[in-house]
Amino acid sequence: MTSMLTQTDKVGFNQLGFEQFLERRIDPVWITELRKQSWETFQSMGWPDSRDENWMRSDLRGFKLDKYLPINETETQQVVGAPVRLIEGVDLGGSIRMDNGLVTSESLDPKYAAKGVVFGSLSRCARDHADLVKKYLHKQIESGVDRFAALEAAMWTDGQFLYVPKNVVIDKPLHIECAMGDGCTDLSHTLIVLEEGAEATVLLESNSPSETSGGCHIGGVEMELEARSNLRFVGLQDWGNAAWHFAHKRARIGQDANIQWTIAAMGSRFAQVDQQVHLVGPGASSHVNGVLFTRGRQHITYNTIQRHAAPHCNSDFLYKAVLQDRSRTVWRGMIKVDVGADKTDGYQRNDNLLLSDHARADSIPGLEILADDVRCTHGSTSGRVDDELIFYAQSRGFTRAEAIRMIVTGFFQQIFDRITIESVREALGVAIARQVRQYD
C-alpha cells in the first residue's frame, strides 16, 4: 500500500508538522491543550540511550522518525491483506477496525449499548463522553517518561475507548484489529475503563500485510480496573519485520479486582516495551501471561513492574521465549512492594530456549521490598534446545523441522494451560508452529 506514502508536500514530525496536524483535528480545546504540553515535552527531551537502564541494552542508532509521515486523516485507506488470527470461531460482541492509527469501522452489540457500554473510536469518544475520557486518559502514561511517550500523547492520531458501567457483565469478546501498512506510521491509544463489579474480555492484534512490511508504531495502553471488576485481555503484536515498534502499557488495579493479561510478541524489527501493573486496593490480583518468538535479527525489549501499593494483593508474571538466528530478546522484570503492602504475594519468571547459537537472551529479574511480612520470588532459566530430545523424536519418524516445533510447543505449554480463551490458545499455537524456521 503506498497511498500513505504520497505526502510529498508535507513536513515530517517537526514544529510544522505538528501545527498542521492540530489543524486537521476536531478535539475539545482540553484535549488540544495536553497535545501542546507534550509536544513541548517532546522538543525538550532527546532520544533514550545507553545511560538509561531501561534502555541500555537496546540500539536505536537504525531508527530514523524523519523517515515517516503523521498520517493525514482525510486520507484514510484500509489496509489490504492484513491477517486476523484470534477470532476463528468467536461470537463476538463488537468490534472496532484501525487502519494506519485511525478508525475505519466500529460496531457494538445493543445489547450492551443499552446497558451504557461505550466501546469506539477514541477520538470520536473524547468528544461525545468527554467528562468519561478527560478523566482517564494519559493518567497513568506521562508524556515525561521518554520522548516516545511524548510523541505519541502529542500526536495520537485515534485509538480506542471501551468503557463498562458497574456491574454489566459483557460476555462476549470484544475485538480490535490495527492494521498497519508498509512503511505507514500508527499513533494509537488505547483507554480501557471497568467500573466497580464490571467484568469484559478484550482480544487486540496488531498486524502488517505481509512479514517483510516496515512502519513505526508508537503507542499507549491504559486500564483501569475498579473494585471487583474483571478483564481478560489479550495482545497480539504480529507486525511486519521491517517495521519498529514502541509502546507503554499500564494497568491499574482496584480492590479485590482481577486481570489476566495475555501477550504476543511475535513481528517487528525493533520492539521496546514498558509494562506496568500497579495493584491499588488491597485484595487486587494480576496473572500476566507473555509469549515472544523471534528469528532474523529481531531485538524485542519488554521492561515489566509489578507495583505493589496495597496489602493482600497477588501478582504473578511469566514470560517465555523462544529465539532462532540472530535474534536478541531482553527481559527486565522488577516487583516493587510498597511501604505497608503486607502479604504480599508476588511472583515472576523468564524462561528462554534458543534454537541458534548465535541468538541472546538477557534476563534481569529484581526485587524492590519496602514492607515486612511478604512473599516474592523471581528466577529465570537460559538453554539450548535438547539435541538428545531431537534425536528421540526423529528415531521415531518425525522430521527435524516437525521435533523442533513439538519441543516449542511443549516449552509454550505452561502458557497455554494459563490462557483460558480457547481461541486464543489455538491462535497462538498456530502462530508458533508457522514462526519455527524448516531445518530439513
Contents of the next structure:
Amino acid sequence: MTSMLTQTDKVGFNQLGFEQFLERRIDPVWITELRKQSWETFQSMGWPDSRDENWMRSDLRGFKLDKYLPINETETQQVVGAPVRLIEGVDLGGSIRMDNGLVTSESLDPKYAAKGVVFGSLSRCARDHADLVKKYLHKQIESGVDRFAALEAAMWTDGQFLYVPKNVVIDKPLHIECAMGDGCTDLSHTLIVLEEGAEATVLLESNSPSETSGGCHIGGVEMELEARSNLRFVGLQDWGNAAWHFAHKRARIGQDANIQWTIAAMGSRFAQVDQQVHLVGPGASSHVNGVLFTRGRQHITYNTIQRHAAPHCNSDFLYKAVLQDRSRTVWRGMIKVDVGADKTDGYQRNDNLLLSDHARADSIPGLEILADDVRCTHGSTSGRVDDELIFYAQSRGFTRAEAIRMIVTGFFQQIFDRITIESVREALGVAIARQVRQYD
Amino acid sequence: MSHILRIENLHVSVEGKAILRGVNLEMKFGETHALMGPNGSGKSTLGLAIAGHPNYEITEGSITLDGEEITEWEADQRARAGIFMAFQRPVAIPGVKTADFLRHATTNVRRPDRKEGEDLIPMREFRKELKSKMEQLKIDSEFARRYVNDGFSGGEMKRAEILTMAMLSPKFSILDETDSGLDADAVKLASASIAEIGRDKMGLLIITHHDKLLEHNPPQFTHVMLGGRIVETGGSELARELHDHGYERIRKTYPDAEAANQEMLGKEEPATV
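To complete the pair, please output the form predicted together with the partner chain; the form predicted alone was given just before.
Starting with the chain above, the whole complex follows.
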C-alpha cells in the first residue's frame, strides 16, 4: 500500500499533476473545459504502438513520461545559452521568447499593432482576444489523434498567437524562439491566423542550451490561411541530441492563398512529426521544404499529408535528408485527393543521402486519389555518398571533410533554391556545415 | 624551376588484384611525356595511383616529388603539393557551382597550409582570374554558374578539366585520355589548350591513343606500357610508330608482359588500337 501511495503522490503528468496544474492556471472557463475533456481523452488512450501505421517504424520504449515534470507557471523560467540562428542581419517586426513552454518576453512593432495585428503569448491572448482564439484553437488538431496530442491539448502551458487582419501586410519577419532547458519540458502551441489577403513571415526556432541537452517537447502548430493570404513559415528544430520531440502541425489553406513552409530538423534524439496541409479553397497552393540532417543515434520521423479538398490546388513537398553514423529517418508522404478536387497538381519527393553504412532512411510515398482529373507525381531516392565524388574533390585539394561538406551542401542546394529568405538560407547553411562530422 | 617526379618499382593492386608490376618513370618540370599502351595495360592505374586514389593500393615501390616520399599521402595532400590529374570520366557534383568548386580548390592548392574554415581567395579577385582563363580557353562564361560536370557534354567535361588545370597550375599533370570521346574539332581545341596552358609550364604525362594530341604536344619521351610495366621508352618517333602500326611489335618483343596483360584482361577479347 505504501508504494501505491508514493506512486500517486508523485506530481507528474498524472491526475494529481493535472489538478495542481489547473489550480495554477488563470484560464478562461472554456479553456479549462477543453483541458478537462482532453485530459479524459489522454487518460483513456494508450501510447501509440506498432499497430498504428504512423508509429510502425518508431520505437517508443526508451520514452518515459514520468521522468519529466510539468512546468510550474508560477516559477521564473530562464534557459541560458541556447543559440539563436535565424535572425542574423534581419530587421524584425516582432518577437516572442519562450523558456520551457512559457513566454518570457514579447514584442510587436507598434505600426502593426495599430493595424490590428495581434502577436504574443497564447495564454494571454486566450484571455484578451478570447473570441479569436476560441474560433481557431485546437480546431485542426483533434486531441484524439494520439496520446501526445491529447496531453498537449490538456496541459499546454503557453504558446504564440499571431492574428493578421484582412489585407494587412506584415513586411518584416516575426521571430519566435523556444528554448528548453536540459531535462525540462515544453508543452506549447502555435496558432497563426491570416485573414483574407493578409501576409506574414514567421521564423520559429527551437533550441537547447547544448548539443547534448535532453528534455521533452510535445507541441502543436495550427495555421489558418484565409482567402488570398500569404504565409512564409520557417521552423528550425535544433533541440539537444537527448531530447524527445512530438508534434502535430497543420495548415488549412483557403482560396488562392499560399503557404511556403520550410522545416529543418537537426536536433532531438527522437522526433515524430505529423505535418499536414489541407487545401480547402480552390486555387490554394502550398510549397513545403524539408531539410533533415541526423547523426549519432537520432531517429526522426515525418508523416506528411498533402490533402486536396478543393479543385485547382497545388501542393509541392520536397524533403531531403542527410544521415550520418547510426541515425535513422522515416519519411511517409501521402497525397490525398478528395472527390471533386479536379485539376489537382500534387508533387512529393524525398531524397536521402547516407554518409554511413549504419544509417538508415525509410521512404514511403503514397497516393490516395478520388478525383478523376488530377496530376500527381511522387518519388524518392536513397543512396550512399559516392566515394568517387570524394576522391575527385580531394584530388582538387579539398580535405575529406571539406569534400563531404561540399557534397552535402550541394545535395541540399535544390531546397535552398526554393527558400526565398536569405537569412534562413544562410542560417541553414551554417547549421548544416556544423552538423557534418569530422571524418578521418 | 627544377621539380622532379620519380616513380620507382611501383606495384599497385586493386581489390587484391595486381595491376602495376614494377613501374619506373622519371619526369622533370617542363617535360612532356606520352604514355601509351593497349587497353588494360595499366595506364589509368598509374595515373590514379600517382593522384592517390584510395582503392589503388601501393604494395611495393615509391613515388617521390622533389625527393619527398608521397606514397602514403592522401589525394588532397598530393594536390596541394602540385600533382594534378585530368580524369577520363570526371564525376558530376550536383548543387555545387563550378566557380565555387574551383575557388575552394584553387585556394587550397595555392595555400597548402590553409586550415578548414579559413578565408578563400576573395570572390572578386577569383572571378576576374577565372574569367580571363575561360576567355583564353574559349569557354563560355555561363560555365562558371553551372554545377560541376552536371549535364556536361563529353567535350565540356574535358574542357572543364583543362580549365581546372589552368587554375591550379600544378607542377605535374597527368592527362588521362583527355581526347577520348571528342570529335575532331574538339580534340584540336583541347590539344591547343593543353599546349597553351601546360607546355613548358609543368611536367605533362599524356595518356592517349590519339596523334592529334601529341602533334600539338610533341613528347620528349614516349613510354609504352604492357602488362603493368613500362616495357619501352623512346622519343616522339616511338609514339608515331605505335600510332601507325599498333602494338604488334611490342607484344612480340615482350612476351612475358604480353602474357601478364592477357591475364589482367581475363577472358575479355584483347583490344588493339
